[in-house]
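The chain below stands alone, shown as structure tokens; this is the form predicted on its own.
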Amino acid sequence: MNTPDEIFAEAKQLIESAQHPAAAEELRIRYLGKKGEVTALLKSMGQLGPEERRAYGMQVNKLKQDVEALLEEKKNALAQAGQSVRLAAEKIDVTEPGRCHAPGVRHIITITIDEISAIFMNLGYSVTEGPEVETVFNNFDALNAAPSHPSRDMTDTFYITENTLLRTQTSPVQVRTLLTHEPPIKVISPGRCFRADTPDATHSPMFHQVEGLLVDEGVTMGDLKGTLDLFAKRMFGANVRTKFRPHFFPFTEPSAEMDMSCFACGGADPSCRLCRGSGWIEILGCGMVHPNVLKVGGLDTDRYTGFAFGMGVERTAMLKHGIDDIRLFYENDVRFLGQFL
């Protein structure tokens, strides 16, 4: 068995060899642990006689001490160089440019929405909304589409059950707002509706619409006209002029579409992409409301009247902006969604 001091020598140089924590930790076990040679020589005490274990123990005791004394200075110096270490390599140098990081911005879908829900909202209009998944009663029935109304087929609805379809339009909204609601009423129902449509330039089998319904006393055809002409003066230009066709929906009675001026050639350009020289397109769909629908929500069709109107937003969105196809609204290319700010 080694000396004391032996011990100490041997101990002192590989406590000052150790590069690593973990090596340090190995010469503590090494020396001071259970089976340690510091521990070995404090258990060999006992076979020495009184006067001589009193000195041997002063010494052991002396050697422990020390080596302990060594293990902390180096616990501590490599724990200072370890944080040195640290530091250089988590230096920031802060005269260096930050890294630009592009903000999201909203859909084109949502700004379109927010700018035709804000016109009607300044001519005192609330917002509702209404499920996407609705009975065959709100979505056909209701609105006076007859059984054997094409609409209703499977190729081109939606059906979940017998009785449940995805919405084809936020007409039923309409259905739901006249049931909850007393007149005077003036709401608009944007959402998302569902056709079985095969994906194209123009098509998509999910679509959104905004639609609006006014029902009061004396409501005429004429204030339907001026809303809707003051709608497309703030959303495509104040020179922009309207004019309606007739049509039919099955909810309205009289029915129209409404057209508006090109406002990108005024109908001066055959190659126009907008009208291709007619000089008008085609905006959206509307009418008095019909008798039978104001009835189903249990209206005196002789004091009522009202009338409705519904838009696609896409489209307005693709006349408004310039884009040729509908797919780009849902392909999610940020190149494309990037530039409506």
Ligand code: DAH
Second form
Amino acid sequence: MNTPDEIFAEAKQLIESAQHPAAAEELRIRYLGKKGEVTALLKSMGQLGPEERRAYGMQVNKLKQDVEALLEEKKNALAQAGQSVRLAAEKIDVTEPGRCHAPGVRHIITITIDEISAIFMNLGYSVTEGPEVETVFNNFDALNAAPSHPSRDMTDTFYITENTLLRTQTSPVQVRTLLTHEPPIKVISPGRCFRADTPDATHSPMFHQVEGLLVDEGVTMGDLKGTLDLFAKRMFGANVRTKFRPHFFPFTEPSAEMDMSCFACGGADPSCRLCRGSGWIEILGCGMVHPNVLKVGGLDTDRYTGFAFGMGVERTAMLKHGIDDIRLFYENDVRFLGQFL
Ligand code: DAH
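Same protein, different condition: the form predicted on its own was shown, now please give the form predicted together with the ligand.
The complete assembly is shown below, putting the previous chain first.
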């Protein structure tokens, strides 16, 4: 068995070189644990005579205290070192500039629909939506489209069954509204439409429209013109002027297309890219609701009249922001989308 001095010398060396609290704990067990070397010395004292035991006992007790003290000191030092390491790792430089996350933006189609909707909501319209899968009845028949109307053709329209299709326009929401609401009716309806078109700079098989419908007693073409003129001014600028050109839609009579004065050149530039020198840009279709459509809703056409309008959202956005290719809307290139806030 080693002497107390030998044990102390060895313990001191080992404790001093311990690098980790777990190593220090191992040494505690090795020397002071139940089967430890110091404990063994204490136990062995039983064999000694009383005189010898006293002197030896004092020596071993001192050894025990010294080893305890060394271990205590080492554990404190290690704990403190550990804390310094942790504090260094957790250090926060409060003067460091923050890291920016690029926030998402609304899609320009959504922004445009929101803008159009806000203008009409300010005029007291409510916003309603219809399904993208429609009945042939709502999309064509109830809208007074002749059985031979070319838009009904399979080459123009995506049919799902003989009686259902992907709506080609938002106008069927007029029918749904007339079937479920009593005048006064004042709604707009934004949404997706589908046509079997080959994509190019101005065509896409999927696109968006905003429909409008107002039905009440005594509604005139003057109301239509005033409303849509105000819309054009709020959407494109207070200086914009509008004119109404006769047109044909099955569900309105009379029907018109509304043009607005070119906000790019004001009508003064013969080489203007936007209006091609004409000074006017077509922005929407409109008209007085055809009596046949009002009758679908069971309305008394002597008492009620109304106007309707429909506009392309992509076209509106392209005009407003100078976008020259409709396909840009659907390619999801963030460099394009991120320009519109
Ligand atoms: N549905 C028409 C289209 O897709 C647009 C339209 C024109 C809607 C005149 C209307 C309207 O409500 O009165 O070409």
